[in-house]
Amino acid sequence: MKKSSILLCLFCFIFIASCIENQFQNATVNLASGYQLYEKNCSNCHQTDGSGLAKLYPPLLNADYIKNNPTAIDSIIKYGQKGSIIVNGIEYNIPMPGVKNLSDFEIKQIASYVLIKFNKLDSLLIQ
């Protein structure tokens, strides 16, 4: 009985370890894809480094708006943003068009990239 218990525990340990490894591999792939999608769809206005463009387009880098509304990013990417918003104490009021040609998964990849790269919110990493 002891041998079967030990084997079962060993199997469970190996299974869990492989799941964790796959999760990190998927996260790395998603982050790389998020970067590519961000560069193609977002960096023109928000810049490659996330710094934004003067008082026209808000920064994504260390943005208090994102830190206070991390789950809103997906919706903003898909449907856009209209009306005035305050980011790091500065008002921005130029409409952002939605990017409707992206799949929900691609939007999640961009959102994860923005949250992790620019705001260090890796607890919201997509799976």
Contents of the next structure:
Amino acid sequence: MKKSSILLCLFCFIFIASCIENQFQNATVNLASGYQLYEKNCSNCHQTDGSGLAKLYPPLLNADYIKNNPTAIDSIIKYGQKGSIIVNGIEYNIPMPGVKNLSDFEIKQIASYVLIKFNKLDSLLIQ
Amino acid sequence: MKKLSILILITIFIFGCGNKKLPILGERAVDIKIIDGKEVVDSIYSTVPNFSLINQDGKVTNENTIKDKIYVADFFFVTCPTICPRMKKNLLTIYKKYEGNPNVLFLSHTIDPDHDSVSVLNDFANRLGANSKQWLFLTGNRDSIYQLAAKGYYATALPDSTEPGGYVHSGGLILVDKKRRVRGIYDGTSEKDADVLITDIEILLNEKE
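Next up, the form predicted together with the partner chain in place of the form predicted alone?
Full complex below, order starting with the chain above.
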């Protein structure tokens, strides 16, 4: 009797553990494709490491603008961004074109990559 | 097998050791002169033709500006979403290395002069941190810029509505010597090529006439 309950517990444990494992894998898979999409669509301006370029292209790495507007990324990717904005104390004012031919899922993947990798905003991924 | 490897080593030694010379690109004509009754054959290399464009300060820039200078030329446009930003990043690295050196100039030509006016280029250059004495952003008549790209620098620049941003262009960085001869063309999007370009500028700086 006792033995079987231990066994049950063990099963439960393995089940839960594999579940967590699965979720973890999903997150890493998303980050990997997020990275690829980022490289293809964003890195030429914002650079591979997200540091931006001079006063032309703002940084995405540790950017106060993103920390203050974490949900704005999706629409920035989709529709672009125009007009003067201040990121980490520096003014930028060159229009960013919206990136065409991206599905909503791909946009989410890029946004997650930018939030998690560049700004450590993990909590936003749990939706 | 052993002989072969020795041979390879010797060739590497011979070619790797001597001072590297840069080729002179483009067609060349031959000029035959008679000097002291002897035939002397002289090659005439193609050079960047005369031009007249306006820089980001609204000043005329022409062949006199580049007289006796080594310079790096490129073709881009401000709103370019694809390769230009990478080119500009690599150019910025090279520019930083030669900032203040009066022998080295940078000429960035817009291929979208309708949009990239003097004031747009001025803003762009300032944001990049480029000094207008050494890094010139040039605009002017559209056709003359395209002609200059094709004839002077072997670069292609064409409006193309199917390309993102509306233009197709080569993304090349073009190295020109003091005699206006093209000495190398590099992939502006590649960091490795930017390093090669820096070594080649050094070679040109040390080149004797």
